[in-house]
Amino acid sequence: MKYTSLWLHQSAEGGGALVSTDASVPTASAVIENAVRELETAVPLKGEQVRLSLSGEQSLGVEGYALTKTAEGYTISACSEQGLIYGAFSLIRQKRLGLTEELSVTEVPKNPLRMLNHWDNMDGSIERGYAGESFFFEKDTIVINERTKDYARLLCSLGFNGIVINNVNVKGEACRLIDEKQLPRVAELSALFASYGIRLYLSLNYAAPVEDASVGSADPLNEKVAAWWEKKFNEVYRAVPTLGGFLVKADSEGRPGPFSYGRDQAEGANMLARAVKKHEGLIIWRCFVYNCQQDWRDLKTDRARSAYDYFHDLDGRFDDNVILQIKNGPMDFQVREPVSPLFGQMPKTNQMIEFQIAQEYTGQQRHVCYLIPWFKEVLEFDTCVLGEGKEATVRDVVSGRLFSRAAGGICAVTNTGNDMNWTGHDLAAANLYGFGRLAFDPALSAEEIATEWIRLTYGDDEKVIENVKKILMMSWPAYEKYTAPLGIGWMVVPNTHYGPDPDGYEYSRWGTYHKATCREIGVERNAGGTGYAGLYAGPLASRFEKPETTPDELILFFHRLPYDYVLHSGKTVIQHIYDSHFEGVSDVDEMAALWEALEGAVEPGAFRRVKERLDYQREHAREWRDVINSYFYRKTLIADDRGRELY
């Protein structure tokens, strides 16, 4: 292997596999050629035959496949080339997992769009990147090499069908990647990904026409602006016909947008969507729009409300080739947030959910934090938009199933870079693998996904499987325990978003406040406060309106409470803070011991790297514990019931 943690890696022995295709399969297709190459080289099939067949089985849809064991070997059937290559990788995975004796698998991806968002800049840096530099860009040049090819292959093996390669905060020249000088390399990269069935998307600078003297505006209702984009998109698609579309961040954190001209978000998105429609392109419009110049003294303005307030009333006004990309929670990828109330409340609009596997607020890939259990909770959350007794989960909303929407899906800000092991922390690769598997099949459990990844990465040693799975499954709850309590979030060092700083954002412009005094803490978001709780569908609004019915893990997000308030757990708020931080440190100690017990059972280099990271995490967890507990002890002068030392 050239890189560690590259599961489904190519094998040195092909085993004499014979791959045949039906006459209906276009063997000259790059997608099919890649499927055949993978089957012939990725695992030893020991003479078994693999037959690829394009069928008319409509239940498989555009991307589904059926994989069956036959007397001669295996048959992969699909309605498209894309389905065949997914079936090929599924067979490779099943073989590596030893699950082929009675093999009969039929899979149809549940989400139309399954995408990774890279926040890579053309100078090679990555915004919120924790695994080295970009492998797409270097010195304002697109890089295409063996690593790029390996990455396309890796993403296809997980079922991704879309990728955005550049930062949503488009920097530098107005047009950058859509400039005619860059388009030949964009076309080459797009063709590479297309050969694995993955469509390339680009982040777009909404204000690009402003820098053209003949236009000088980005007003979406200005005919010159619309004509500028139509001409630009015609130029782009002539050069890059396989391009999927564009991702846009507008009117947020200093980014210009339609608000600058007194227009709404639908007018901005639709102007671009109409210009790209004839090319069958999509406009993915981020809903991360909020006032980032908030006065901390203002007790009514609530950042959590922003996406709902700016978008909810526009339902039905977005064109069919627009997808709203909505963060999983209303704030910004915290270790715990409520699910965004927008999901399910815009039935006439395409929606997709945005997660973050780059661990910006969850340890930055220096701490192990397996996020798939958290993502599962979000996807299984019942939005209650159909009323009592009629399930309406987030996963059914974003897949388009609930409201019969053709476009939608799931994406994540990715955690990859040019480090040898792709993700910085070896165990962080479980988040990339897990997110891909979950996007394809949200019914998979976090435990199933973890077990698959461990076996594909470390082999079949039962002790390794048991210990690593326990580490992964403990890691997110542990991180939550020793960082920010009861849903208040943040408490991190500003700008870097790393390490404990309880008041780091408390008097800033960003709207991320916990408002702790010596008597109480939290933000009142019920009807007597900001009204945020009332944005949810009926039963949820009632649940979040009162602290008595709000889950403990979110109680300080929704309510302002005295420190002696008794939670459902039977503990007071302040005692929960103390206990959870001590428990979190103990959990990390246990995780480190579980890994240390694997010495000799794991490849030495991998063992050393993970041990070093866990040793660091143990010390940093103690720093979090002592800073947060001391902050609240000094604030309240309330002693720990268990008599532990507070500083």
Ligand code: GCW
The other form holds:
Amino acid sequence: MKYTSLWLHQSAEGGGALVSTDASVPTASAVIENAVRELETAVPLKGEQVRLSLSGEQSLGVEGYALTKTAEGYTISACSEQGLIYGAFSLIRQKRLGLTEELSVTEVPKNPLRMLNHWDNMDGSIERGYAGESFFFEKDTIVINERTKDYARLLCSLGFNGIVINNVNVKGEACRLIDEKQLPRVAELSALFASYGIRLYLSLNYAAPVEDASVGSADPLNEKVAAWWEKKFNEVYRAVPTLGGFLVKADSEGRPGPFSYGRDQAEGANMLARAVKKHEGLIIWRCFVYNCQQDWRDLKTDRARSAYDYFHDLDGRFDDNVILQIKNGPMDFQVREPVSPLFGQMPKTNQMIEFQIAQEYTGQQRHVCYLIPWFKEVLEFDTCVLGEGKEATVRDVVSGRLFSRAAGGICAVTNTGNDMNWTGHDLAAANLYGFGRLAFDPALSAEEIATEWIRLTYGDDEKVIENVKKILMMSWPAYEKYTAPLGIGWMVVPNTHYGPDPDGYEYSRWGTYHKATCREIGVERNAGGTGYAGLYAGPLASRFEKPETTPDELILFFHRLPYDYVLHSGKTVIQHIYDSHFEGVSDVDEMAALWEALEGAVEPGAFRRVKERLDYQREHAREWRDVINSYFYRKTLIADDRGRELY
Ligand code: GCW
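Form predicted alone done; form predicted together with this ligand now:
Every chain and every other molecule in the complex is listed next, the one we just looked at coming first.
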């Protein structure tokens, strides 16, 4: 059986296409062979010729392409093989979308790095994985099969150029993938991805040299430690010359790091960066560093501040082959968070943004939650670091454009696993597709991307396009409405992070509190509180300082307010909570009805799979609504002004 994501699907009518390559194209490169094969098999070219030319305009850079319609067919030109393969996939997409009449497309990807992070463990499990098990690992060994090839092709078709194959939590045997015994298979995998223009990266255990009795330390300033890594990287690159580099989670959630030796994050990252520099490797260093042993009684510590506090003053100290990977918000992939204040405030440091399409906190691929509108908001957010009126969006920071940085980009914790449809929920594939497209071209709108995905997946039936688009576009706002209100976050069951549990994390060590009493709720993060609001650039800092100028959707993130506080919407906090939870549930009912109306218009298996999940989502949204509303009713004893039932 073939997988069900249809943009992967190969056309049966492809035969007979003529593909010619121009003289400037060197033969036998795996990437070019792939481009040609894709064109020959994936779209019916009906006698049209496709000319591939490597003499593209210089302005196309290493990864851009130009695609034009000619009398005989099409020309794809680029300056590199990678550009040609993107052009080939673009042509396939345009053909499928029926856009080739006047075709003239020139595209240069806006982000240098466009990556997926797998949180796959070598035993085959996936941390926060909701689409089955790993297809990279089984019983501590690397798996390479047809599916791996399909995956490389799928990611390339979306414009990804990097992939981290293993979990950032590298536990167990110290080295694992960088062990000598694993390297031949890593090399095979790396070569396979490289043939699609995708570089492989590995997550590292920072403490690996501790296991070596002759070193026994991971202190970044200890010469023996640096020498250990240098030797290790020499060995790794000898076996895997195409490796992109390494991703490191250090000093976070029990993972070791430079702090254990009294060193800072720059000292830790640079030591690795220097060891890998001669191999042109990158060190991608995560900023998800915070104290996860907090005492809930401690009112001073604020987890939201921690990445900023640990990293901001290190600006200019990181080597050029280090990129800081920063989660989109200061906490952890909640349905709504402010944008991390680190973006734009470290002009002398490479930064990349980390999103999560795995939906850990947004329905775990059992609820539909199309996240692209949310990611768009984050990327378009003006960090105000150039002052009022001079745009300095997150998108221009991470692409490197704003501060002329050579490295940077965008990545997401992936939502793929070995389920037959790759993503568990069929509609979750829109997040994978959408994230890839957005990383390549952040100017695309969430709606355009949704329409493309729907047409490539379900075809051109107008009603299908309309209804599925509505479902996708309603889904993230709906999820926000029926879960945690006004930017407060969490309220989930501990550990699994799934389902409502309003006080689940209230008295825990994780630093994620809402502090609801019978009178007020929220965390004071202005100057009178933890000072978090003041970490933003001037105009933003003043906006977030006062509730009157803080947007409603984040108001309880920044301020502690009484339940009868009147929001910009004109509603009180408590009435907003009640209303939005009822609304969220009716939105899901509407989404389910929109899908049901497509019976017969969508392939029956796909129809049934999505229907089952939506039926479940309707129930689960009710559970969320009733638990959250009752929680607040019981705390406040304030009745709903529309007299609806509270428990
Ligand atoms: O909040 C946490 C997730 C962990 C994850 C961590 C991280 C991989 O619940 O499962 O660990 O974020 O981003 O490192």
